[in-house]
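Shown here is one chain on its own, the form predicted on its own, set out as structure tokens.
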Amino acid sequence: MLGFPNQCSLVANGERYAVADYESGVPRWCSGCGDHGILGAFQRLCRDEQLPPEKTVFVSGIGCSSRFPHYMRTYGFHGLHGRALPVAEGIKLRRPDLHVFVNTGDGDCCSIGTAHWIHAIRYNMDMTVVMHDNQIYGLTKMQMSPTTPKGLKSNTSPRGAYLDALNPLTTTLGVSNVSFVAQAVDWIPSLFQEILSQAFHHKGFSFIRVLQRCPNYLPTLFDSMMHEPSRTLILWHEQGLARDPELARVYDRQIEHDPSDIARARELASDLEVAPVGILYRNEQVPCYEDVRRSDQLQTPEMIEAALNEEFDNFTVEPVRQAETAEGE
């Protein structure tokens, strides 16, 4: 586990928990990467939620978005290649008490870890999932991932990509059960902390795709939806983001879409020329698989020492049988 420290750092004599409370070492991401955002964005979250450091919970697999573990004051596991989705499955299924919190990128989890994506929207356990799309692999220096977009020329393809990107809204939005999918770009801010709040808010399994910046190896992929405010599509609902007349002055295009309406949802999705950002599907009554699965009992530490216990029993090495065997041969 990661970024916990040893001695326990609970907020006493009624203060509050401080964004600083959150952050842990210095961030080793190139300057302008849009993962500095979203860590700054998880850290007001979990400081205007005053979530205890001991009861929260990130898990990541392997790539640049997957240093997260390591710059949050909380628990943290950082685990392997694509398996971050169920080592976060375990975590809440055995402590369902937990804020749990999985950071992944487009390769970590629609490549190697494509199954347990989407096992893991079927199964719908309450947990908050952030996919940093940059639509490359950054931390193995820019090889094609599964959302590079077709003719983009990268390490492992230097033709240009051949086949059309995979679309992780669409790829979610097909699967059963699916409870909550959203999307955020890292350059508005302010869109972004909301939808992070409602997803954290929603009881399952929250998605959210980030369409985030690599200024190491595609620094101009987003420019023209960055500079044409046109080609981002602002969604707003009373059961989805305020609408923000602030913003409007920039980003024109908004419309009112109803996040129950999965058929729009895939529809507006499949639209490759405009970026829509917002909520695009909720639905509140799909049953979390933790809740199916586990008794009302949550287990003590008493059982859960007794469980571990057993468990090493079955690898301990007894010296007074090793005496013993030595004395029968």
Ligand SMILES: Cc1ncc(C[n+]2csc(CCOP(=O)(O)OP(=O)(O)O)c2C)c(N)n1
Given for the second form:
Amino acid sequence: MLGFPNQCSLVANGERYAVADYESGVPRWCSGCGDHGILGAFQRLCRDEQLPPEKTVFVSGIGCSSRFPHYMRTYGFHGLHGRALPVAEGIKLRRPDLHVFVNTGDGDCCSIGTAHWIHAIRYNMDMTVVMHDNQIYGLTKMQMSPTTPKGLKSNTSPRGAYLDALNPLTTTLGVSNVSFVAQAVDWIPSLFQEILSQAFHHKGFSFIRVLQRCPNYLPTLFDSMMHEPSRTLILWHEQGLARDPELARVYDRQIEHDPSDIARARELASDLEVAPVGILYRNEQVPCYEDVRRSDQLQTPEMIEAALNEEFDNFTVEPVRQAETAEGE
Amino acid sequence: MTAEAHPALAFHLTGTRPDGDASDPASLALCPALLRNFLDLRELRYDYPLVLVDTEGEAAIDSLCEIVNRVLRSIAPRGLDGERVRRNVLAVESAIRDLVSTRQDLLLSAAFDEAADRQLARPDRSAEDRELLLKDIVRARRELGADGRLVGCGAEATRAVVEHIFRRVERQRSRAAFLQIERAIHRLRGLLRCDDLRSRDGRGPTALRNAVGTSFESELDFDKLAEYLPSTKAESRLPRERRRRIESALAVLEGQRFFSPDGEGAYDFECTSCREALDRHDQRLPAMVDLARAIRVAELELDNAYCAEIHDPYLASFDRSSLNSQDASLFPAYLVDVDGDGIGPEEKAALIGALSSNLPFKILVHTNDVFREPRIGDDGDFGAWNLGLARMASGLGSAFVVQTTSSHVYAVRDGIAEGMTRRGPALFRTAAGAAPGHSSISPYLVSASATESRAFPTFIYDPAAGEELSGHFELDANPQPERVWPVSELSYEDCDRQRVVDDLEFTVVDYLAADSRYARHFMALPAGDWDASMVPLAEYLGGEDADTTGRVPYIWMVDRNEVLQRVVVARGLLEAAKRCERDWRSLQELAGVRTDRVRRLIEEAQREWEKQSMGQGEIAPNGADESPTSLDSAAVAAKAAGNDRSPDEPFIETVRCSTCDECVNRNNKMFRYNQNKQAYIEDLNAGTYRQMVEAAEACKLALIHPGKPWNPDEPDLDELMRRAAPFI
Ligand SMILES: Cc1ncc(C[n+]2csc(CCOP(=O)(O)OP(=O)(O)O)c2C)c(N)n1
Ligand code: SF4
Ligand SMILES: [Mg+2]
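Could you present the same protein in the form predicted together with the named molecule, rather than the form predicted on its own shown above?
Every component of the complex follows; first up is the chain already shown.
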């Protein structure tokens, strides 16, 4: 962390973190909400990687899904609607030693936060981003989001959504410097776990879209997918997910997909009938913005203060003098 | 035929010549035939002068020739205009070479300007020419790139290059280390500052007043404010022991003198003897140990990983033996510049000691005289020490070794930088062509021919390069590394005025023939005395089994009138030649070079193998008894396991559980999460069959299989079993 390779061969303490060490509070999500599963997967990831809680930050915007940081016993930042990514970028830039995770909803990411999302892909900073895509605004009680399927009725689209949904996968795959894109579904936890782990190990901006069930507002939305395994296409590859014979018993549509093939990834991501689950694209060669901009300059509080003062010296703030004002009137 | 009757043979065998004979190369001013075309360096474009670049991020060493090539690539278009640009810029390049041959410490930019002025001032140029020249010069100047000091190929060239690379690498190392330490200091201070803020004083009126500043000082009652602020609990303060540990590590980090922001520390890491370097290193060890210990503490404290039971004893016994290779890469390396021509026995011993240590000693052993004449008390003849040192160092296995002449230093610059960057010891064994006997030929040519003739081959030995020994050696910078002696074309006019082109080997004897100190070992023979007993030297040396009795080896030289001469070589010198050849061959073997011999052996082995396999028929195809892949069998096994379950038993497919809380929210005694936070049935008796069935219905993934009721007294069992049926 210091930049020195850690030289203490001795393990500091023999204790290991368990899943319970990352739990905090009782989640306020409805029972059956896909967010519970996503939370469990993150807690397992932290346990598997033995991430020190004080070196881990979860950042979110606003939404049901964005309550996530409250339930992780790590650092967290429950921010402004749509603004999770710029906050996470700031954290990473100043503290590259921290593990940064972002949880964002489909509304948070693809509506109000779109500009940040697109540029975050392009900046390719090293963080793991999970978009909880329940295809609805949950927190504000069932309003249409950009990923809401055409025709679906909601409180803001009582006659059904008019437009085709935005496809977060093809959108992400279309941005320059994209370096990791995957899709998971909350109801196949073993795959999500593996995808999450690979996303975490990817150096760069890893974007996972998770199809997440909202049993409260759209209880049947994913039923057809869950009941017809043929609507799920599992992607496996030497460089991606390993083949899981156990899963193959249920999900028999499995293909080999090379995650370095972006053209094929875009093709797979465009298919609206069959949801690809796995790693669509990965490129380890894309530089990370924090590395590109890494400065050798040490920024002490004194230097920051001096720089701010220099900036402030460009302005003069004249105190309004009471007597003069009175006279003028 | 007797030796008396054959003066050439007599000379070859005895090395003595008739009184008054002046047919030696020095008296006749002969030059080895293959060197003839290179005597006037002004007509050549070659690596020198080199540019020692200071700009960080640019290559440390550049060559004028390469720089000009780059400039021309970017500013000289194809066609006539481009041709003119090329001619003009190359004229400036040549003028820079002239300048460098007489002046030292010139910067590339200054030399370029001066050379350009000289070209512009030439009286033979028309006004129009001059205008175009000026235009080309201005454009070329803009494209020059990073500036740096120019060095010509004199006696000091390799030293300058090695020193320059060392200083650049070290400056960078030192700056990086300084920054890391500063960062640690900064963050450790941050820990203390946070603790201070939590202290009683930190929340007291004075601290609050200071925090608010003067603008609103009068608006607030800081005493009151301090009263309102909740006092911190004792456990949120840093434990006293931890604070003390951080403070003492901070004191060491802040007081260290090894590194500074400009990359220069307080200590001097350059000296001229290994003994001295070892002494200095010993004196500085305690300070190094302190600093390394403080860094360990800083790392642990900043990672919040300090554990007193483990780390207290570890740090208490921390001493010089605790320093590891990572520490070695943190601390500055030593540059030891040993005079290879004047090295004494004591220094030789210290040198071996330093090279076999794992300490960062970067040792330059430079020699001006590769083939020094033997002196009484010398260990070996013809500079055995000089020639064998680098190979001996590579045998130690721990040191990175680069051997090069000054002419080839540019070719191995990356190797030199690598040796400097590596943490262990490194030997830079260099030679310049500045021996007294070579005064009539330029040092560049002398050193280039020392490499060419295998007298002083160029090689890199990297102890960490791969598993196989051959991967450790690199001979690529030598001309035609697969041959014993490199071959070049010699073209001349014969007595019938016809152009003849011959292939000619350049051997170590050709190299020595240009050194006046060895002139007595050579005798030029008038063409009238040439006869069939004479054989070219390479042939004479090469015929290992051939009978050389009565044979007279000769080399080709050129006299002042450009006439080719056969020059007979005295037998005494052949010892040196044979040793060079032997050494070179063994280098080839070590480097795994595919020599002709190796190629022949491979071919023979291949033929033999083909012959043997002819009669043996087909080889059994691989994998005839292919077994099912593990994947398939795993799938089958998994399926079987799935079918094993009794439908009467309640059961949850735990691995597929998505942690949706549906079941545990219904009854968290009957349903529990395991360590993976996935649900399983903990205790059936803690709940009812109804709860089980309802959970099964609620589970969107249908992972809950309710089985049969376990309590026959539960009401509504019939209805519940009907509802449970789809999930069994
Ligand atoms: C600036 C701003 N605009 C609007 C809102 C209202 N708002 C809160 S959450 C939300 C949408 C959340 O949807 P999504 O991101 O999909 O999260 P979910 O609740 O579905 O997990 C909106 C519009 C807000 N909080 N702030
Ligand atoms: S409303 Fe939907 S998204 Fe929000 S907690 Fe409930 S189930 Fe989850
Ligand atoms: Mg949503």
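If you superpose the two forms and keep the largest set of C-alpha atoms that fall within 1.5 Å, you have the rigid core. Numbering follows the first chain given and starts at 1. Note that the structure is predicted; figures quoted are calculated from it, not measured.
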With both forms fitted on the core, check whether the Cα of Ala20 differs by 2 Å or more between these two forms. no
